[in-house]
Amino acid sequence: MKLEFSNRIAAMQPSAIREILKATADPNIIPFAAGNPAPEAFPAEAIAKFSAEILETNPIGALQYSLSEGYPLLRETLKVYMKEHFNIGREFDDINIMSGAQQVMDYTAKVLLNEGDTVICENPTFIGTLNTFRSYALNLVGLPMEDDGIRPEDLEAAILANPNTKLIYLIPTFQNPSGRTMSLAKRKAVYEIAVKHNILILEDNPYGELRFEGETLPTIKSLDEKGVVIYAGSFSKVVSPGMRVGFAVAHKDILSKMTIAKQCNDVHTNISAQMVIHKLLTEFDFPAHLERLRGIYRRKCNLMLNALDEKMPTVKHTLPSGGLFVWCDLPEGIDIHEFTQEVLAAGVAIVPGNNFFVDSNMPTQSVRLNYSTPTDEQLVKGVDILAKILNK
């Protein structure tokens, strides 16, 4: 039989990242391409003791059909957390569970987002983004970023030249690939723009608590006083990413088209993970697991860093204050791609900065090199090769 598939997806290409991914199942190859958090993350004991009790105690809940919106426990406990520590919900705003954040982007672009409209982001950006909007035939335009995010005069000088701008999608805070982040004053021009330009926001934050230096900034969406911020909050990065339990904040008719998404989609995320989720909120210390998660990430970036200015002195990186990943500009000349086959065959994966871009065949020297996922010898060692093949 003769497959022809949709138009959406026919030209579309499988992630990089986790093809990449595929070659780290072997134990020998150090995994700098992955984006997983560290093996001793996981708040496993908790996750064991309050599945077991829920399993005992409220089986029928933990394994009947629920909510689409989500566990309504979580939910209420979530308004009160997300206010207190991030300033974030507005009479307008609601929460609702999502089966990761990944599904708030498939959400955005699905309920608000027509084929051909165009949505502004940062460049480089999060691949599993990009892909969803492809995947809806968007118009994608990049953003080149400084240090402290893009330029508002290029976002503002994108949005008149696309009349048809639709979304403005960022990762500020410890960006995935590039690990930067955004400035205050930036964060405030972006949304005052948004505003002006009657243009949504998908502020995606994974890894907001997982901020190891500095102070910390306040969310684009604890600025949102309009009801045009859309806030992508996950509990993949601080308690487990096979549990896919994400949320989305936004206004309350945006969430109530996401709800008949969701219907049409999955039903509902897990119930019993949001049951764990939820007393890990209440019955668990939190705070002190994300201490000790800062602690961790504090240690395997400063061995990351430390191990690249002594090997790597010529390589200029990023210098994340938080979250999971290193930016790399290797030296002029490098052929990105062959370096990349040439440190997999040495034991060493990483992701060819290309993919994180709007337009995957951009010229870049780029590289994006993971450190939660290596133990604390594989960050040492594999940045000993990379140094080794890009000096020979």
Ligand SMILES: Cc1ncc(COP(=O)(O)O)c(C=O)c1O
Second form
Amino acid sequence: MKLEFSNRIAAMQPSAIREILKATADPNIIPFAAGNPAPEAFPAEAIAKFSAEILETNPIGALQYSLSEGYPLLRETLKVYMKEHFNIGREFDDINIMSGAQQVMDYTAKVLLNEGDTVICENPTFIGTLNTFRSYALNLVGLPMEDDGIRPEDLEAAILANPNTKLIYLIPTFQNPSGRTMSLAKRKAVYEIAVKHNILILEDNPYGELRFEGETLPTIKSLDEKGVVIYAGSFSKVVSPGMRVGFAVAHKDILSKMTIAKQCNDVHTNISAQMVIHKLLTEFDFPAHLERLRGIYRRKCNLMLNALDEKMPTVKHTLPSGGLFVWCDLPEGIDIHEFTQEVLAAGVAIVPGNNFFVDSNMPTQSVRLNYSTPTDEQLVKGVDILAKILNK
Ligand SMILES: Cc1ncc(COP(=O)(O)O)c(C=O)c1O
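Can I get the form predicted in complex with this ligand as well, since the one above is the form predicted alone?
The next block holds the full complex; its first chain is the one shown before.
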């Protein structure tokens, strides 16, 4: 049969990262391409214990259909947690559990945006969200980044140039792919601009708890007294991406529309996974767990940065103070696509930076390196291989 696909999906390409990740299924390939938590970061024992307990004490609760808004005990616990840790959650806000933060991006587009509406984002930004927005045929406008985030004046100019701007998508903390963090002054300025122009912000913060250096900065959502910020949170990077538990904090009116979207989609987030997350937050030393993760990523990040500085001194790189990624600029004259292929053949997987740009044909010298997935030995050996090919 000749298949004809919808306009929505016909023009979309499989994610380049997924294709590169296929190559990394080979255990001999050093994985600088992924965005996975370190294998040693999973609280696997506690998850096993809580899962067994839940199935023993409340099997039907864990296996039955559940509520689209999320497991009530987890929502209540998260409300308190987000208020205490992030000062997030005003009278007008609520929290709904989602199947990963990715679903928050999808529902934001689905319930608030129409085809052709403009979304302004950082350039580069998270490829998963770019593809979600592309699937809704939105007009994407990417703003260049400085080390402390986009320039507020660029944001204002882009809004004026695109009067149909409906959303500003930002990853202000330990950005994927760049590892950069937006300064407090810029967070405030961006928020004020959004309020002034009556435009929503989608703040995506899956790495916020993984700061291993410096002072914590307030999230943009914590500044939100007007209900203009939708906050996407996730347990993927701090517990397990496979469990698919994320959440949205947003104005109640937005969340009630997202609930309708969820009822048309996956009905509710995996209930037994939500119950396990609830127990991790209430019956497990979650702060100590996070501290352990910060220690792992601090060490791995330093290993990679030291190796880069020692072996590849001509390569400029960002200085992440948390999260999982370093963004490197290779010297002019190096073709990043050839470089990616050559290093893959030599046993290291990396992602060429163009994949993270709104226009993936935009010329760039950048590549994204991930330091959470490789072992310590692989971190050093992988940079060594990159350096040998670069210096060839
Ligand atoms: C910036 C960003 N947002 C969202 C996600 C998706 O997270 P989740 O697994 O919660 O859907 C990722 C995953 O890599 C990410 O890097």
